Each structure stands twice: as structure tokens, then as C-alpha cells.
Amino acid sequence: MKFSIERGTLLKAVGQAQSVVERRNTIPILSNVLIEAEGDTVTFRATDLDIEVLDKAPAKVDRAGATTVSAVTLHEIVRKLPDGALVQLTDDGANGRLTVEAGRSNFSLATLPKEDFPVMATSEYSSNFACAAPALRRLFDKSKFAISTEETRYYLNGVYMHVSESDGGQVLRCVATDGHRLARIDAPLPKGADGMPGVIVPRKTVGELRKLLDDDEAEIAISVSETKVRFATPSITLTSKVIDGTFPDYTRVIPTGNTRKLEVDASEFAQAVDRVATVSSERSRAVKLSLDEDKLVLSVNAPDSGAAEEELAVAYADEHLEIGFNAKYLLEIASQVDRENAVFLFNSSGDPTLMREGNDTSAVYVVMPMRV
């Protein structure tokens, strides 16, 4: 095998494929990265037996043929090479070694065989449809900051994707939840996606994901089954396994009787509970909201620490209310909002409280209260 590429395009590729190989692990093959170079086209072939990716790049192939090689290695010589330099790798199959070659550099990296490298099986598809890169990354990324990360409860380490019904009919839908906040974001059903069946992608699938969805033309193809999720577009397959088990019933937790109503500017307020919640304590980071009319007051009261308040002008003409939140997740969710208004809902100091976006209902956060 020898081709040579360009070292902006080798490092895309190699840097994708390398981030979804795992660090530690106790089969070598593994690690690396299978090259298969033919025609036109090389393509890098990465995986942890639950994630696969393949990313297709230009290159002028000399001499066709496969090889795996450390991803990392690949990966950190790559990206020390200097900006624009052309590139070539020859594989030298008798001795086991990779020549890596730009301008003065020369390495030689050792190799596997490339019959070795587990390619992921395929899988029957049983839904396939398109969906724009904007809309894709809006669902996850307003989703993803409530998966939860206790191993124990493994059906929640993921955003759960699905066909749902809304009040203008049928939505793609992403829901997150930890147990003490929950994300439900919309987008318009894509055509052909009505059949989908409900997956549970894992949370390293999700941030592999997000690489694919910067370019805003992009169309994502997805393909989802029972137990295999597929993204893809024209240079880059990200094939993943979905997590295995029933995301709960979200919609018991979703409150609808919360009528007092509170508007306000989502980074204004965002901004006030970053301050005040930096005298807390590590351990609780409670900030107390005290409501009356037209007026916010954020407080924080750490005895072994200090105290701090901070007044808002807000929108809110119901009774005085006192409630306490963890700061961290209150600023997870404002820190969602694109709009100018955050809206908060609230029924009770001990009830759950409801996010969105102005009257967008087409986001909608939930977070518990913590005793102030």
C-alpha cells in the first residue's frame, strides 16, 4: 500500500477515528486504525466494539492495500506535521512496519494484520431517513447536558431518540434526564421517520456525533434498528450499538399544573446565579429564588463561607415564593435558551419546576428544587 494525501485531510480523518478508539484496553487491534487505501479514496476504520467510525478521504493511491496501525501515534505525528504539507504512507507488508513521510520527516510505525481489526457486524435497518445537520444538532445539543452518568442506572446514559405525538401532530424527539433534571427537545418530523423505532443513544455516540453535524448544507442519512443506531454522511459512517434497556416514562415527570409564572433575561439571570453561587459550598450549591412581584431576589447563604444576594427585575405577578435550586443545573438550562426570555413555571416550593424558551414549546426543561 502507498498514497499520499493532503496533512489537513489525513488529520480530520485520523482525528476521528482516534477519538473513539478506548485509551486502555487489553486487545491491541484495538487501538489502531484500519487503512485501506483503493482507487482514489482512503478510508480509517476505528472502533470499541461499540462504536464504529469511517471516514472516506481524497488521497492519490499509488499502490492499493490495507493496514492498522496505533491511531494515537498516527494521530499525535499528524498533527505536529506542519500546515499544508503533503503527506505519504507506505506500507511495507513484509516487515510489519508503516512509513509515515513529509518534506524531512520519516517514521516507521509498527503494524497488525489487517485480517485481525473486527469490523462491526451489519445490521438490518429498519427505518432510514434524512435529517438537516442544524436541526440533528439542536436536538442533541440542548439534550445532552441532563444524561445522566451513574453507571447503575445504564438506560439513562444516553438521549433517548423517538417518534413522538405534539400538539401539531408528530415530532423526532430527544429526551435526557438524570433524575434531577430532564431535557425534551422537538424537531419536525423527517419524512420516512414515522416507523422509527424508539433507540437510547449512548453518551460517547452522542459527543462522536456532534463532529459530523458543523457543516449547516449537511444531510445527515440515518438508519436506526433495534439495537443499532447509523449517522452518515457522504465521507463520514458512524455506526453505533444503542444501549440496551427502556427509557422510563418521561412524561409522568413532565408537570402541567404550574401556573405561577415567571419571565425573565435568560443570560441577565444566568450571569446573577454564576455570582451569587460562587460563595457556596462545593457540596450543596443552593441558590434560593424569593419571588414577588416584578422582582427576583438570588441568595446564597453558606455559613462557613459568606452570604450573597443579588436583585433581578423580572416579570412575575403571582404570590411570594421561595424556592432553592442547585446552581449548577439552573445554569445548564438557562445556558440553553437562544432566545432573549427564559419562562419558568412553577407550582410549589417542593414541586418540579418547567423551562422554555418564551412560548416555544418546542424545548422544555424540567428541574427538582433542593431544600433551602
The other form holds:
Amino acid sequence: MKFSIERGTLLKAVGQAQSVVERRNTIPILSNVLIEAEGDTVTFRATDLDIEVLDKAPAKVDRAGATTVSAVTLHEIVRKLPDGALVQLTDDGANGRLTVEAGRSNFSLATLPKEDFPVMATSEYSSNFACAAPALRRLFDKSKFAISTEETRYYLNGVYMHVSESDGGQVLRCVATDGHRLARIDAPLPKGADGMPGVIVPRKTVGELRKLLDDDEAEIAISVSETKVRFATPSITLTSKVIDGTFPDYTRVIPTGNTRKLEVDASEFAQAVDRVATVSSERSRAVKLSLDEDKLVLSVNAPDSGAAEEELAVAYADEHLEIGFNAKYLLEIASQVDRENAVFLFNSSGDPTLMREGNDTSAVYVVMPMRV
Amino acid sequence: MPALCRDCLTTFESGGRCPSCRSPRVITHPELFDLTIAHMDCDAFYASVEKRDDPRLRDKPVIVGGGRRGVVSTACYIARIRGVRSAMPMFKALQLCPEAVVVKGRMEVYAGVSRQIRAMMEELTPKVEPLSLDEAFLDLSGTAKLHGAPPAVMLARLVRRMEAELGISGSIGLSHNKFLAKVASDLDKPRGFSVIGAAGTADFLRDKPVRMIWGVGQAAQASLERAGIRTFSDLLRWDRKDLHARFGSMGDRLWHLARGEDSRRVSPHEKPKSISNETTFAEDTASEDILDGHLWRLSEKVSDRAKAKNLAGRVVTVKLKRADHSTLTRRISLREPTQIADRIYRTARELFDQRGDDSPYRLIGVGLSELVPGEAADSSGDLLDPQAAKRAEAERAADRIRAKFGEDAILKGRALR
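Would you mind giving the form predicted together with its partner chain, to go alongside the form predicted on its own above?
Below, the chain from earlier opens the complete complex, with every other chain and molecule after it.
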């Protein structure tokens, strides 16, 4: 195998591969990226046995062939090469080494046989559709902060992507929760997605997927089966197993009868929360919200370290209410708001609170209060 | 050389019998009146309390411990002569000493006596660090002026008073740090008083086995032995860096201890690091129902203790001991600290369900660690388990009922299993 490739193109492809491989690996081949050169394309494939990423890049192939080499090492080398360099990769098959040459730099890397590389079994997808990158980006960006890291409730360690009803129409919906907060984000249902089985996309896959979504013009091809999900752009294909579990019935968690409405500028609110939370050093900092007509007082009282208070002008017309929240959770949901005011709907100081952006019900957040 | 009579507390120069009461119980040591760190260890504490309260037991071998299946908590010195040791399985102890009187421990009584001893120690110095009911470190630095007598005299007076007023004897170790004080108290048991001075430390330690170090158990001993370390002189040959590389933080500690150095302070307010309860069954059991019942009872006990101390823990641990004595421990961190029995139980149950092993067990335990003040406990609810808040509220209500009408006023059904 022998081919030449532009450094930037190579960096992008290898970068995607090395982020999929697990750092702490007991199986050597799983640290490697499978490189296959043929025609005028080189494909880079990496896997952790749950996720497989395949990246196609244009290259000048002198001799077709395939080998595997440490993804992290190759990525480090390419990263350190000068911008615009032309990189030549050669594997003569004889001495088990891959030669990487660029300008005056020359590297020789140990390889492992391509036959040992585990290629994810191809499977039948019951549903195939396309979604614009910005819509998909919104679905996952706004929900992923709520993904749980708790191992016992493993079925919460991902984003539940499924088809649902909203206002009489069908939507593509992403939900994530860790039991303390929940995010529910809707997008118009793409054509052909209506029969899609609901799947829990694992946290790591969500992170890898994000790298495919930066291009506003891109159309992402999505394929879904009961056990796998695949996201593809013309050059990158990301295939992932889905979490084998049942996502809990989240609909009963979303309050429908909350009537006490607070409207506040989201960024002003977030900054104030951040400021008052500074005095507490505890891991779960509680912020108290005291609401009176058109007035919100945020306060933190940490007996060991100090106290803080800040007043905000808001729109609130209901009776006096005091309610506490974890400062981090408040900040995270407030930072999801980017266009309009944040609207909070409370019931009592012990009940879940709902938050949305203006009157937009296509993105709603639920957060559990804290005793203060 | 300074000398002290342990019977009449007379101090005098150089050894021999006491010049005033002719007692042979005299301690002589060049640094006797300069050393300030002490370790007091009661002699066969539980057994001594039993003998005190029941004079018929006085000349009989007495073993305090639980049931036929349990282990020896304490054996009196008569039983010890026969080879009975603490932590020995009861059946083995009874093989060695069949005529022994086995007494089930009365922890409340022991705790009461312990409090009396503690009060006596606290008259000597505020720096008393109890290690358990029957032993404590004391730092008497700077108390000589106040008492008008050096620490050694005050300590001899303490054990004399314990014997006279409480009928419990103890042994004293006096030295210049905690490690050596603890070692010293064990040298001359029972009714001992041993001194390890700064000048004599190196000589004293040289040929002593490293297992003498508190905290070096069988496992640590084995790994030290693999490195060729058996005595303190073996340790001295090691470079500090090498010890650290091989044994981590324990290596650093060993390097210092090998030189008789221990900078830990006597700290009276050592916070508990964990709260745990365990139970050994009369017969090994694999029954899920029985184990689940115990899991609940233990969770409730742990929760009760946490509530009593106003503490909450972030980590729940389940311990299981198989019939062959091998242990299985599983732990998990919670999102927020808890002190609620229901939550401890549910978490423990999840851990228990993941044991992946249906073999019979001889012991089950539940623990709570990474403790924080109780105010931070259970402050937020669970969206996906709306009943959790109600169960916690019910538990707090039940606690209030128990506080008013007694322990057994209200129970969960599963506690009866």
C-alpha cells in the first residue's frame, strides 16, 4: 500500500478515528485504525466494538492495500506536521512497518495485520431517512447535558431518539434525563422516519455524532434498527450499537398543571445564579429563588463559607413562592435558551418545575427542586 | 535514673524496690518524666467487665462473643493461656478450651464503662483520641505544670483509679509518638506500663517484626515478605523512593516508621469515616428472602446511626462473606448524600442483585461512607421515582413515632422476615 494525502484531510480523518478508540485498551488491535487504499480514496476505520467510524478521504493512491496502525500515534504525528504538507504513507507488507513521510520527517510505525481488525457486522436497518445537520444538532445539543452517568440506571446513559406526537403532528424527539432534570427536544419528522423504532443513543455516540454536524448545509443520512443506529455524511459513516434497555415513561414526569409563571432574561438569570453560587463550595450548591410580584431574589446561604443575594426584575404575577435548585442544573438549562426569554412554570416548592424558551414547546426542560 | 512506683506513685532516683512501700512494681527509664504521648489499652475489656459483674466467673476462663457460629470478641487471660484469641471462630475456641464460659456481649454495659474511663482520661488532658471502647491515645504535652506531676505519674494514677473505682485494669504505653506508644502498651500486658524513649527507639525496633505495625495485616505482611521485608532492620535497608514505588503511600509511612517516626497527632475529634453494620448467620444461607430481610434491617441500623450522628453518606457498600470466608464487596456512589434507610436499602439491594453469585453466604453487611453533615442529605427528589419523596417522608414520620413511643412502636413488615 502506498498513497499520498494532504495533511489537513488526513488529520481530520485520523482525528475522528482516534477519538473513537478507547485509551485504556487491553486488546491491541482496538487501538489501531484500519487504513484501506483503493482507487482514489483511502478509508480510515476505527472501533471500540460499540461504535465504528469510517472516514473516506481523497488521496493519490499509487498502490492499493490495507494495514492497521496505532490511531493515537498516527494522529499525534499528523497533528505535529506543518500545515499544507503532503504526507506519504507506505506499507511494503514485508517488515510489518508503516512508513509516514512528510518533507524531511520520516516515521516508521508498527502495524498489526488487517485481518485481525474487527469490522462491525452489517445489519438490516428498518428505517432510513435524512435530516438536515442543524436540526439534528439542535436535537442532541439541547438534550445531551441531561444524560445520566449513573451505572445502575444504564438505560439513562444516552439520548432517547424516537417518533412522538406533538400538537397533533408527528415529531422526531430526543429525550435525556438523569432523574434530576430532563430535556425533551422536538424537530419536524423527516420524511421516511415515521416507522422508526425508538432507540437510546449512547453518550459517547452523541459526542462522536456532534463532529459530523458542524456543516450547516449537510444532510445526514440516518438508519435505525432495534439494535443499531447509523449516521452518515458523504465522507463519514458513524455506526453505533444502541443501549439495550427500556427508556422510562418520561411523559408522566413532565408537569402539565404548573401555573405559576416566571419570565426572565435567560442570560441575566444565568449570570446572577453563577454569581450567588460562588460563595458555596459544596458539590451540590443550592440556590434559593424567592418570588414576589415582578421580583426575583436569588440567594445562597452556606453556613461554612458565606451568603449571597441578588435581585432581578422579572415578570411574575402569582403569589409568593420560595423554591430551591441545584445551581449547576439551573445554569445548564438556562444556557439552552438562546433567542427569547426563559419561561419557568412552578407548582410548589416540592414539585418539578418546567422551563421553556418563550412559548416554544419544541424544547422543554424539567428540573427537580432541592430542599433549602 | 528516674523511677516511679506504680502502686504508691512515689518518684525516686534509680531502680530496685519502692523505697516507701517496698513494691516491686517500679518503672525506671531515663526519659520517664519527659515523654508525653501515651496509649491506654484495657486488659481483656469485655471479659473483665463480665468478671467484675459476676464474681463467680472470676477464676473461670471467660469468652465474650456471639453464638456457636460467631467469633471471639474478647477472651479473658485464663482463656488466653489455653490459646484462645480474639477474632478466633467460636468452635475453635471451644475446642481449645471446652470448659470456657461463653458470654454474649452486653455492648451497652461496655459502652457505659468506656464512657467512665473516657471521663477519667479527659481529666488528664483534653487530647484523648479513642480508638475503640477499650483503648485510646492521650497526648499529655504541657500538662505537667497543671497537674504538678509528669505524664508518667498521671498515667499510673489513671490505671490505679480505673482498677479501684471501676474494677477494670489497663496497660499503658508511653513514648514520643502514637506508633510507639501503641506498640509499648502491648509489651507488658496485663497491668503493664512500658516506656520507649527517643534514644532507645532504634535499638528497640531493630529486630522487631513489621507485623507489629498497626494496620499491617496478613495481606500487607505477605506483600512485604515477598519484598524480603520481615523486620524493621530489613525496612531500614530500603531507599525511600523504592519503598514508595513498591508500596505507594504505605511505603512512605513504612519508611518513617522504620525510623521510629510518626507525626500523626492525637486528635480527639476524629470524624467517623464510615458507618456500617453486619451480621453473621447461624447457618449459611442463599435464601433471597432471608438475605433481603437482613439487607433491610442492616440498612435501617446504618440509617439510624447516621441520623443519630447527623451524618449522611454518598457511598453505599454491600459486603458478603461466602461459606469459604472469601468476601465480596460492592460499592456505588449516589448522586447526593443520603441518610434515609429506604434509599440505603434500595441501593444496597441493587448492588446485591448484581452479585452474580447465588452461593450461600455466612455474613452480610451494609455500609455508608464519604460522610458529610446531615443537612446536605436527601435534598433533591427523583423525577423518575416520585414515590421516593413520599417514602422518605413516611420514614421520617416513623422515626418521630419511634422517638416518642420507643424502638418497636412501628416496624416495616420486611423487618420481621
